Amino acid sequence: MISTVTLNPAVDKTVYVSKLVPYDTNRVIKVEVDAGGKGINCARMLARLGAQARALAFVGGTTGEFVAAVLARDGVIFDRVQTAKPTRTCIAIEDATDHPPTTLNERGGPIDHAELVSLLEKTKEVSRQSSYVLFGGSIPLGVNDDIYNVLVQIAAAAGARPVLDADGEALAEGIKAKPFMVKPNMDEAERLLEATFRSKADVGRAAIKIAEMGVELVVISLGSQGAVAHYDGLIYDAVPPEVEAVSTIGSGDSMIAGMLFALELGQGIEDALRLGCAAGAATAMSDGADIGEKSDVDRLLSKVKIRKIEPARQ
């Protein structure tokens, strides 16, 4: 089994409009609304490609059972730890132009000590019964930064490999904890680094020093250039095939799916991150916030390209 652990999740709602005018009347075209976060989207796409998935999350209010019906609806396991919040809302406005979404967040929490303790039981006991347990997404006010450093030495001590993907002082503080994976993208390893990538090159380097802080697998995604990624001492260069993007919203996500997957499987690196490129690209074809379709996954499997390049040199 596959678990999750998400701290913040939400309900994403996604708003329409033919050209937004700030200051003025929008007129909204269409409104989708699905369940969101780091940990909610990877296991649907884990329980979507065939994996037992489990997730394990804070959830409150009529929000929290919305993503608690999106998850069931999925076939996914789920495991909540209930919060006296809601769970919040983010909202992103698409218009017709080429421009990214403008996306209105809310934090999310407070999270009090009593359900912050539950949660770290809860992760005890699905770690127990996993072979991966992904972490990832932002922070929920009441939780402290080095949330994630914390719950990657939970999982490891019961026997679980931990997988981390986070942004800022969350990511480093849980890289210390050295997990067993980490997936950042191009910005959140330029920003943990301090550092500016120009060429792939510049972020197999990258890749290389992450792998020296302790983490076995580095996966660095690159939207639609796909990933490059660090493991036994060889640098991959995986490159997705070409599709029409709806919506990126989950797509890094339902890499980490897939390729967790295709690990949990037995397969080696090189077929994780075609798995994983594959199931990216599919969501990617998907509106709003909703997750790839395993049919979409299977047909562009044969199409991402994988290069391998050895030895990895800094």
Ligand SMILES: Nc1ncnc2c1ncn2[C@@H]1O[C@H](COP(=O)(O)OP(=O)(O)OP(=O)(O)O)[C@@H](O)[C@H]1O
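What you see is a predicted model, and the numbers here were worked out from it, not measured in a lab. Numbering follows the first chain given and starts at 1. Between two forms, the rigid core is the largest collection of C-alphas that superpose within 1.5 Å. Compared with the form predicted together with this ligand:
Relative to the superposed rigid core, the position of the CA of N26 differs between the two forms by 2 Å or more.
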Contents of the next structure:
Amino acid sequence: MISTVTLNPAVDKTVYVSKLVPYDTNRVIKVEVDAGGKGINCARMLARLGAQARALAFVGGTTGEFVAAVLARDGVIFDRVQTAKPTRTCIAIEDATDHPPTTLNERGGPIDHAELVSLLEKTKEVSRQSSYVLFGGSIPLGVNDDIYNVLVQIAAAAGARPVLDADGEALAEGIKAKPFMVKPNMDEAERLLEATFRSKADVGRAAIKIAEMGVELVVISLGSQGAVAHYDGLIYDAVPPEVEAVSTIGSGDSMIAGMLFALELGQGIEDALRLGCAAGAATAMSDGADIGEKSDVDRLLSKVKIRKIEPARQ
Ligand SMILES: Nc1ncnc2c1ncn2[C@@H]1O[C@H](COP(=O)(O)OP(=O)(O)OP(=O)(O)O)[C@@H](O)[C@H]1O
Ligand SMILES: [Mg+2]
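Got the form predicted on its own; any chance of the form predicted together with this ligand too?
Below is the whole assembly, all chains and molecules, this chain first.
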């Protein structure tokens, strides 16, 4: 079984207007509401791919019930830590112009001490039954930035392979506990290494640097450009097919789902990257915060190109 842990899930609400006018009344054309959060997305994609997926998350209030209902609908086993505060809502306002969406993201939390202790205990339980445990996303108020360091250690001690998908301090601290896998996107990897990448060769060198921090599988994702990975001393360049991208929210989470599912089935790194890219591309094709359809993943799978680009150790 593959499990995910989400500290800061959300109800993602996408509001469509023809042209956003601040300080005025805007007529809403369409509203889409979905569950969000990296671990939530990843577990849903796992279930769609046919994996046994389990999601552990803090949830509270009616928004938390909504997240639980979405997971149930997708066949994800849900373990909750009930919080006094309601699950946050994140709003994206999309208009018909070329501008990126205007987002209004609640911070999430605060989480109290007893709730956090309960999450740590449940992480241990879930990890005992899992091959891989993904820890993903932002950290709510009331929880320290080094939480992923603690969680990665708990998962590893319980016999699971920890996977980390986070940004900034949360990623920098979590990586010190040497998770099995990390999947930063380019911006996240640049922040982690305090560097700017100008080419895929730079990204390959960055992957080696992250591997040297003690991470067995490093995947740096590059949106429509695919991903560069480092595993077992080799660098891989994975390129997805061109798709009509609608919204790439959740592509990275879907990529992790595809990769972990393939690895759990005993497939090699190249097949894992193939399924990861296909799942990420399928999610890029789907609306708003929604994740991709399995039929799209299946169709895209054979179109992903994988290349070993250079031996990392010379
Ligand atoms: N426009 C696209 N066309 C084809 N494939 C895509 C596209 N966007 C993403 N993908 C696939 O999904 C993978 C992950 O995407 P991306 O790098 O955008 O992740 P991310 O920034 O972590 O996303 P998020 O955190 O929102 O889930 C890419 O490596 C690629 O294989
Ligand atoms: Mg991401």
